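Next up: just one chain, as structure tokens, the form predicted on its own.
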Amino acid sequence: MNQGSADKTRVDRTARKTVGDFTHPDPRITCRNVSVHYGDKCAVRNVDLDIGRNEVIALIGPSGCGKSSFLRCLNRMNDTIEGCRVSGEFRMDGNDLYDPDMDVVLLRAQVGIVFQKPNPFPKSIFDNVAYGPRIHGLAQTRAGVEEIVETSLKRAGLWEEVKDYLNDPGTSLSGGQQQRLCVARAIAVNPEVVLMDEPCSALDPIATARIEELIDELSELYSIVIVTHSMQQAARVSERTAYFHLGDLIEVGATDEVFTKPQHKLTEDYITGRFG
């Protein structure tokens, strides 16, 4: 083995031991020994991580490092990808998320997700938000549905902008408004956790700032896991940060410590722009 290969092997072995405390004193979700494979490719390798109650945790790392693959495990979105295999243990409030008897539809209501690009349904603004509560039977009357829609749009910071246009198509809104509509749709079913996969990557700076304000407000009610390529955004919105590299969870810690005093060389190299 030449010296270059030996150095790479040492880095790889070091990478597989997470630096920092992956546990949380009040976890909503606990993940242990999590691996994700797409065919023969390992995208996530032996990850342990807790998602705290009412915390915002950011997952950062270079493209293809496994952060989105890990995120999708939390509400079993990977189940929809052919050839994807997930192993390990996931528990929310003690319940096994991968129990064969788990109702996946109910799980995805409890663990909502907001995607990279706004994806409102081809329905009215009202019906976008009302869809989930209706199929889950959360309201028995029209008045009940209207109350949920109004509350959700207010929590998403969108009510004042759309209250007179609820019958207009969701797709008629601006990009930032559409993304807030998708947040309102996710929280309308009373989730416990909200997953956000690059929620601001398609938005302008003003819309991004509004989403970031919204994340701070929503953290009083929900646990939030956000995947972001923006280290500045992670620093602004999260309490803890987890850094992924080539499928390994490298470092977890309080966000200010990870960004100012990283414990692992790989984390430091990424944050200082040496790679990624």
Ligand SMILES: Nc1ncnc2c1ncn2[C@@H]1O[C@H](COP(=O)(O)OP(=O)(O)OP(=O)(O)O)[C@@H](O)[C@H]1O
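Positions refer to the first chain, counted from 1. Rigid core: the largest C-alpha set superposing within 1.5 Å between the two forms. As the structure is a prediction and not an experimental result, all values here were calculated from the model. First, how it differs from the form predicted in complex with this ligand.
- Two rigid parts turn against each other between these two forms; the point where they join, the hinge, is Val193 in the list Asp127, Val193, Gln140, Asp48.
- Remark: the rigid domain rotation between these two forms, smaller part against larger, is 16°, computed from C-alpha superpositions.
I have the form predicted on its own already, so could you send the form predicted in complex with this ligand?
There are no partners or other molecules in what follows, just the one chain.
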């Protein structure tokens, strides 16, 4: 922070230290000094951020600034990418996520993810949603699985459209339907933290509203991290907002404050549409 500046509320454009309070009084996941590299390229640089219990936190920022990269660290999906290195400290409920003894399968069941690009399994719609509950043994009977599938699809706002075609391949759905299918698949295993990477990018306003409702419902029990390019959506659903820029976490704060009184010049430019 440029404390010497005459204008105390404005921060120098070049300063890359996070503005605002990145901590949360009741954190579920704490990230400290997180960096992500792809080969030599640095995608996320020294980010500190807490994800609170029962909170919805929005990650915003221009394309390519490292939102997805950061998000994927939270359930170690970056492990699968060749040449991707993650450093820093992640703790969920005090446990180190990157501890070699950490059970990644359990972690990913607890921290669900909806990917930026819809990626349904090349299986039936039913099997897409039923897969997670089946492998984790969440339902003992066929009826139990059917019930999970139905409620998940309903919560994702897809049930009415597909209830008569549950045996059709998931890949035959439209882009927006696939996106909701992936949401349904993720919530079918009852994750305690849900990571959503632009879950509404291909959705119409009504389907978007349904997903936002779902986020509200989920946040009563769980934590949600949502990446979005829609400022309005961030403003509607999230309590806190984090603004990323070229791999740096520029500003974090309560959503209404970030949107109404951005402290950092970059944030302000982005929000007012001068950049990004």
